[in-house]
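Given as structure tokens, the chain that follows is alone and in the form predicted alone.
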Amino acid sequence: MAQLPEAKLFIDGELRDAAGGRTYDVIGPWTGEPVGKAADATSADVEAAIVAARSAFDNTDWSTNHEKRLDLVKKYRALFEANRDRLSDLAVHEAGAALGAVSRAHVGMALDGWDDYIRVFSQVTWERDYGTRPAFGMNHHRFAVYEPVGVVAAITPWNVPLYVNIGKVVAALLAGCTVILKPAPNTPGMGAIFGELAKEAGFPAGVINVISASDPAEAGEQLVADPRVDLISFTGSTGVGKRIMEKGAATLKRVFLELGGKSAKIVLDDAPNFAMDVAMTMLLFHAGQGCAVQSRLLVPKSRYQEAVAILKQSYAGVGDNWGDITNPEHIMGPVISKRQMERVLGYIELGQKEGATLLHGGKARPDKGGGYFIEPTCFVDVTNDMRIAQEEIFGPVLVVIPFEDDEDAIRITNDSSYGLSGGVSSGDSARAMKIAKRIRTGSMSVNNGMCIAGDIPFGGYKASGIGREWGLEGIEEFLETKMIATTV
């Protein structure tokens, strides 16, 4: 198993160690071993990268200087293109991604998701003008500017640590903004590689920062709770994000929060490949851990019965396809740390108790390595008030739903505390619009629409999260609406 190199702190323009040199190992997915070690922040040092930003922000020239921050950022990104191989390393090696996934969301979409920030960057308005109104006597000109918010602190999942450490930086960084980025403990390598090559690009010191810590929790409070970090961008946990939300209150703190999904596929009767869309929703991509993934399958009573037997021949088919290293065609590892496979194996235990009906998996696979392995699992016979249909697994647990009629079908997939993602398909284009249009959640793909993309807002309705990320949307999110005006 590789040895990735050690992450360093980035403070205000250096690699460093933590304060006394303190160090945790980081583990490795697929065989639950040491793959590399990473610096562990004190609170002194979260505190010297607050310092940095702040100062970088308010004493240079960054929040202000449009054609600097975009030079810099398109270097910085071809800098990234030069360590593809790396990034491929990190994905498979911190966050289990296996290697057939790294093309995808891991790295290929994630450096495809940059390119269409630098894309839409020309698109942001700096500058409206609303033009001149009479009052008191006198005329008004008035126009508003749209400025950086200021300091950004992102913290970010082990999940598709690219992916989404990008969509936050490189989203701040073209605002205008300055960046403190805490990846989560496990995967701290893809957030080093961000103060790495931020120096090598030459940005100005302190506009880009970056702390790892073992504790999951203490250097994300103290950036949430200090009032010199202006906005908090982060993705994970509903949980986690009430609390941030609470923690904010204190400083009237602006947050993003990108939280859990429990996103529907809805399969109506008419659907021109049934076969192809029951199969489909089989969650092996990543190991189910993705807070976009369609996690239930809902289908109609009059086809339910074909529904399940295509289901279980799709499994069988897969068989043990999934989870070597080496395979370049696999697209599922292990899950991403020894807590979060007895978790899922905890939800498996509970639906079996529920009174699903357990069709294919349900097993870890210890054979596979010394990993966190979870075999390819779907649960049949499923309500939807069961909490393996309402909580958020995060791993490879699919669950089917039987409906009655499309309002059944709208009625089942709102009924849910969160509001994500979700899908329909139908032979009836017209028809699974009307559903789409009612269903209450960020993104819907119509007929396997890619409504997930790098140059289009993602976001989320109720407890899946405040906010927007990617797109042109994605970088309006750190800026700030000053009103002017003029007499005339």
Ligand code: NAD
Given for the second form:
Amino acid sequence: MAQLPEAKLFIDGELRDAAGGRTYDVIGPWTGEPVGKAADATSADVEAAIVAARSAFDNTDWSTNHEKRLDLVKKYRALFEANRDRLSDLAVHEAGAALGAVSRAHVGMALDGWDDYIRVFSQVTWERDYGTRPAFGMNHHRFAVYEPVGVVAAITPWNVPLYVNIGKVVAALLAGCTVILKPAPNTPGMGAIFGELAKEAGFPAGVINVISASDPAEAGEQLVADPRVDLISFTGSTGVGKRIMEKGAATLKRVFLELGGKSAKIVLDDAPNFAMDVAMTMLLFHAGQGCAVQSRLLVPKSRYQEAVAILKQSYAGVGDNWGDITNPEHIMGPVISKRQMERVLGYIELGQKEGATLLHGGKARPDKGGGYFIEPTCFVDVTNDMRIAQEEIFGPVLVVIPFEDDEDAIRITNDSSYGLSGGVSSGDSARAMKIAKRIRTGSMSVNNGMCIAGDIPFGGYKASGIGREWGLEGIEEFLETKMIATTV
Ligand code: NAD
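Which structure goes with the form predicted in complex with the ligand, now that we have seen the form predicted alone?
To see the whole picture, the full complex is given below, headed by that same chain.
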């Protein structure tokens, strides 16, 4: 198994060990064995990062020099390009991405998103004229200036770490903020590379800082509680998102949250490619560990048995053709950790207790290489009140739910605490569009339209989050509005 370079901290322009030299082992999901080491930050390291980021924001021209920012962000991007192979290695060995998935969400789509941010940067409005208005016998000319919010702490998950890190760090930098990136403990290398390449690009000290730590909560909680941090940009579970909002309240922190999902795909009776629409919901890609995956499949009662037969055949077609680290065709590898594997297996057990029928899979497969492998799994005869239909499993487990008619499909889809993405397929695009508009969700794919890309906003309704990442809106999340008026 590959050994990855040690993940160092990056604070105030310097690559550093943690105070006291503490490190921890990074465990590879394919084998369950260490694949590298990471610096294990202490609270003194977090403090140093906050001081550095605050000082770079308050005492340099970073927040006001748009040209310098754009130049450096472009140079940074070129260095990431030159390190594509290393990024791929990190995606595979830290996050457990299969080779066939790397070129998509893990590295390819992530770097494309960076280019999209650079493109939309030219559309950011930095000033807006509100015209004049009389008051108290004088005319007043009013205009808004849009200014960076300040020090941003970016707290990120392990599932698609490069994509999420870029989503936050690049947008915050372009907006003129300074950043402290805290990656998930499982994927410190995908954070550390932001430090290494920032040093190479020549960013001013303190503009970018990176902190890795073995404890999932401590460093993040310190950032959330500190009054010198202005905004928390968080992607992760809904439970932690709620805690961040609660803990951030003490300092009235601005919080931006990208959280979990339990999105539904509705395949209507008249879908022209019914079999393909049903089959493509098998949760193979990255073993279903995507916040926006469509993990509930809704099919009409009139074609339910047909859908079940399609799925049975499709899963049989996949067979054992997944989980090989050397196979460039594979899009499914292990889940991230032993803990996650146990959690997913717990849901599979629960589904059976709840009375759903296990159509396919359901077992751990340590024989695949010693790591955290779970078979592609599908439950049918699921009702939407079951916990396997309501809770985010974050593994390769699809649940299939029958519906009566369009109203019933809308009702079932919206009967969820989440609202992140979703899809609807129909031969009648007006019918599909009508349904898409009634689903309470942040993005919706009609006839498999791609609604996630770096140039358009992404985010959730309800328990799936607050705010939008990517696109122009993604940069604007990091801006404050200041109104200035002068007498004329
Ligand atoms: P997580 O919530 O456990 O951890 C996310 C990050 O928060 C990690 O860096 C972790 O160290 C940190 N953290 C944990 N406890 C904290 C605390 N008390 N205070 C501050 N920070 C804390 O999530 P995860 O297990 O790493 O990732 C999986 C989850 O992320 C899933 O629920 C998934 O849906 C969600 N996710 C959402 C999106 C999205 O865009 N909506 C994208 C990817 C993942």
